[in-house]
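One chain comes next, on its own, written out as structure tokens in the form predicted alone.
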Amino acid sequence: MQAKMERKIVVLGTGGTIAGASSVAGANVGYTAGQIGVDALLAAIPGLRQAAGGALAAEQLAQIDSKDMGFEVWTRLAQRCASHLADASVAGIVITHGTDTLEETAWLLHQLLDASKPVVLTCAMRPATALAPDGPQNLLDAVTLAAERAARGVLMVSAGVVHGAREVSKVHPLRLDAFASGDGGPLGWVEAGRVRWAHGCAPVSATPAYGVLLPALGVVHWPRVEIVLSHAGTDGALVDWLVEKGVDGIVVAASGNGTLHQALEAALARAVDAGVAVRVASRCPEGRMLDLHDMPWQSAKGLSPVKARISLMLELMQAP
């Protein structure tokens, strides 16, 4: 009789504050991110294997401060996630990540991965050497969520709150509950070692819009897409300079319902005429712009500027 395959949770370490350390005992700030290996992080948390409901495996993919996240690490992370998701013995994936660019990584993975299993990002606002670090509980909650059989797709958990990849954003520079999902609200909570879904059931996973690009990552060129802010007194010179330097795409963080300073609007029209792809997002942290009409560019379809940038890069990569 064939033995039953043991389910395992794979934890991929990328560094961040959750792996940070300070030379000042107990300090919450003034630390260096990405100093403690993922194996050591796991070993320090009681009950982690029990929360996994089976085996735990760990890989150190990177050891960086997430403010320095780039295409090379994104490529390795996406491809390793895809490989583990294809492994029948893997029940779910946890990614330890810095807070600064976590929402960008979450959206990239959502766009690339066919995640019929949970891919859970987690983080910390205090380093591992703090007097009361938040990383251990966040990591325990992430493993609990990754082991939840109903969970699907790219998720994020911090301070006990479960967020989706599209909605989640960092909204505070210091407090422990630094992430929110705007007016969309959280997907659920991890409470006393159990997942409670906000609407009584887990969200369904979506088909990745750019999954076909996965094998080509690391080979194809990542398009250069920059973010420009519409603000009082802008003159559009930055847009003209970017076009001169060969930018492939521009995302504009517009005011209100997609409104643009007239000088910036004129510069963007020149960019479109030069063959540059332009998308318009709103600076507002909540709500969604109405669709744009009779304009030479498209709206970001409710995405934040940083997430719109990722979508536009992938769109340009997939273009014939």
Ligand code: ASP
Contents of the next structure:
Amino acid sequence: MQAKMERKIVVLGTGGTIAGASSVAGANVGYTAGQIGVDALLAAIPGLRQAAGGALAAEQLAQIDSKDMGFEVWTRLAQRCASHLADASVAGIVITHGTDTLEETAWLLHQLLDASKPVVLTCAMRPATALAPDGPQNLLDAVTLAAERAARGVLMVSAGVVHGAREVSKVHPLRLDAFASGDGGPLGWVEAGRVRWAHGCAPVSATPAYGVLLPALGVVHWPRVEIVLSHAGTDGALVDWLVEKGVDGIVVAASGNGTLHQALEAALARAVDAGVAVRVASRCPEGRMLDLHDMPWQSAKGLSPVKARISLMLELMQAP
Ligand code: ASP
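In place of the form predicted alone, the structure of the form predicted in complex with ligand ASP is requested.
Complete assembly follows, chain above in first position.
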């Protein structure tokens, strides 16, 4: 009889406040993110191996403040996740990440990974040296979620709440429960070591829209896509300057249901004539922009401006 293989949870450390430290004992702000190694973070949490339901392995993939996230770390992270997902001994992946750009990384991974197992991002709003850090509980919850048999796809958990990659965004600069999923609401909760799904069952994982790009990510040119805000008093000069600088795409964070200042609209028309791809997202934090038939621009299909930027970069990367 074949011995049953012990399946492990792999934790990939990228830095963030969850690995942050302050020289002022107990401080919640004024710390430096990305200071404590992922091994040390795991070692400080009792019951973690039990929550993993098997073995745990850790890799320090980066040690950065996620405000500085960029293409090089994204590439390594996506490719490392893909290789772990293909490994039969891995039951799930946890990624420790800063809160600032977590939603961007989650959306990028969602678009690239065939995640038939859970890929769970987690974070903290207080550094590891705080009087009452939130990181250890978040990490324990993330490992619990990654070990949950029904879970799949790119998820995130913080403050006990489980969110999906498409809807999640950071909505508060300080609160421990800093993330929300807008109208869609959370996918579930991790409560006392158990996962409770909001709709009675785990969400299904989708085929990634840009999975074919994964192997070449490290060698291809990431298109330059910038975000421009439509606001009172704009003159569109920023758009003209970006076109002059050779921008490949522009995502406009439009007001309301995709409305644009007329001066900006004129500049965007010039950009399109110059061959720049333009997508319109709403700057409203909640709800979803309705695509009106007479809109001359392609909409970002309900994505926030930062996620629309990632989708446009991938779309342009894939374009022949
Ligand atoms: N600036 C930090 C980061 O994103 C904030 C955090 O993790 O809460 O890495």
